[in-house]
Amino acid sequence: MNDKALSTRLIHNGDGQYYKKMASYQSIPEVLPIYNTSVFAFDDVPSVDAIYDHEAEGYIYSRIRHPNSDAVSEILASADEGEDALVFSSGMSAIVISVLSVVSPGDHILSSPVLYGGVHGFFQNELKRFGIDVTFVDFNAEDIEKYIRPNTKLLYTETICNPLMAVPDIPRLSQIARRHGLLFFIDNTFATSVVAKPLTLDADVVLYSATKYLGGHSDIVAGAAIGSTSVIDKIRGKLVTYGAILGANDSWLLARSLRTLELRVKQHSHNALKVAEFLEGHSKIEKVFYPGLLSSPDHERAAAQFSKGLFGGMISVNLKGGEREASTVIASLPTIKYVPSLAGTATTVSYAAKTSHRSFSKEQLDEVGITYGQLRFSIGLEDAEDIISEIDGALDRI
């Protein structure tokens, strides 16, 4: 190419064609490279046709799929013991697109009322625009079968419900779904595959805000869906249409994080149990929500469904007081930061009534049990005694 002009040589030397040379080498990268390319090149038209017609493997356009999204999807499917997986640009996009892939105008969804606020809002408000009705029912306290209609298509809940840490009876819900020909989707964000594997308990799809524990370092925004090939293929079609695939860089970062997921979640869980036990005996605390506590109404159910001794890293507490006391505690924590998210390496605090569930009316908050004196702690990887000492010091200020 030395007979070409400088600009031509700068553009074409060392371009994607270099990969063909690398493919003949006897060595490979130990870590999958980041494929920062929006499109893939072909030598002829039949090569593209073969991929579109599913006669050959390959990539066309990164909005559809790319090597990094496929690689991290493979890790996720293996971790949750699913047949296939997809990654999305956020947890909300994973949930919205997955739900819209399996319901149509005129359909009905049965959901737990205690959900991440964004999902609750999507169910309560946005789905009306699509002619889809949602009924919120306490899956643990009610006979949910009496709420199932001829047009009900989907059961939806969370493995550990946000922010009250309630744990549904997953096998029972799976049996109800099978009996009535429904799909059963469950958000496993707070648990992860380290604590619980809902697919092995016959759920159809497991959903994640991968921004949280799966990413685990507070440096990416991502989502995921894992399940059977038949259901994931339906979701894949909508994912391509809506264009919410996770990009190459964030897919690579998510894959990096998943290598240490088990180590991190086990430590989060061990620390959280110590902190929950401390808080349960504190004079300034009215109630602790954590399924690992023997006093939790969900403890027996959680112990039966979760990995031995692991109950996740999330704790909610009701202070003996209201908004003023909650604000004082938040302002009195020197290293535990107030953030509208969770599950990074550092311990953080959130305030559901003012962040994730801010759109709820006072009546809705009361109905699900969220108060203005309720704080949610995401217990990190620090030494547990240091976490306890800092929270104790903040509680002394109220």
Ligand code: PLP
Given for the second form:
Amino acid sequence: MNDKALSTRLIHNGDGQYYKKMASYQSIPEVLPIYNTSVFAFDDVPSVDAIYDHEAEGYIYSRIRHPNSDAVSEILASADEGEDALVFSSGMSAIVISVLSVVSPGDHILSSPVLYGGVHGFFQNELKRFGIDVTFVDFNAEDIEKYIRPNTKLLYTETICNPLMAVPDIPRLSQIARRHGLLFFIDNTFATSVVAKPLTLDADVVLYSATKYLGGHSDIVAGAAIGSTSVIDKIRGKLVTYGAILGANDSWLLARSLRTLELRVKQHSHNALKVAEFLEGHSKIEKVFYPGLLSSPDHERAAAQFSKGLFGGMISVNLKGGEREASTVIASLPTIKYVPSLAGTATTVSYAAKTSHRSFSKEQLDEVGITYGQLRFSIGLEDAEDIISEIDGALDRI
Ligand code: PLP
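Switch from the form predicted on its own to the form predicted together with this ligand and give that structure.
Following is the full complex, with the preceding chain placed first.
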């Protein structure tokens, strides 16, 4: 190479061929490196044919799969006890693409009404454009089976429903899905595999906004889908077509974050229980929504299907008052930032009526119980007493 012109040497020295040299070394990197390559190179035509024909293993093009997406998928599949997993460029793309992989025009979906607002909007507005009908039913209050139609394909809910923390009966929903030949997809974002493993309760696909606890540091936007090989293969085809795979850098960051998932989510949960118990007795609070509280109508159900003593890090409260009181509290929290997301290391506060569920009409907000006096806290990893004292101080300002 060094007999070539400068421009040629700059282009070819130290390129992907270097990898072949490394393959003969006695050492390997302790941590999987970031594969910042959009494509893989081949020595000859048969080598690429063999990969396309599933006769050999190898990577071709990073929109299809790449080492970092595969490595992080391996961690995710194992954490949720699924056979396979995929990672996406966001939670929304994970959910939209997974749902679109299993429904066709003329099909029907049955969903709980209290969902992340973006997914609610997708169900209500986008799917309608493709001739797919969605019925929203309170899975805990209603006889679900009477809403199932001959064209129903999918049951959809969240393990801990955003933002009111309702907990559906997962084994019951799995049984209904089996009885009627439906698929059952569940968004496990608020719980994570540390709190609940819906696949072990016979759900078909677990979905995540990995932007939240899986990433855990508010520094990536990502999504995931986990399930059996057959259903994940079906979704993989659409993921490739729609081009929404998570890139190498964010896949690597997600893998790094997953190393501490259990430690973090346990601490988020322990802190949240202490904060929820404090808020429950507070004179400025009308109601606390947290499945870990003995007073919660969801407590027994949650305790039966969650890991022992863990109920997640998310708490919603109805203040005594409305928008004015909510704004006062938000503006009176010195370290607890107002952010329309959740699950970072720091405690944050959000306001569903003004952020995640902003697109809801007044009637829709009433229907699902979201009010202008309602705040949602994502309890972080600080000392619980410090979190309590800061929230107490802000409530005193009302
Ligand atoms: N599911 C839940 C429960 C969420 O809270 C969110 C986002 O807040 C999403 C899905 C969408 O995920 P993303 O923002 O990563 O696209």
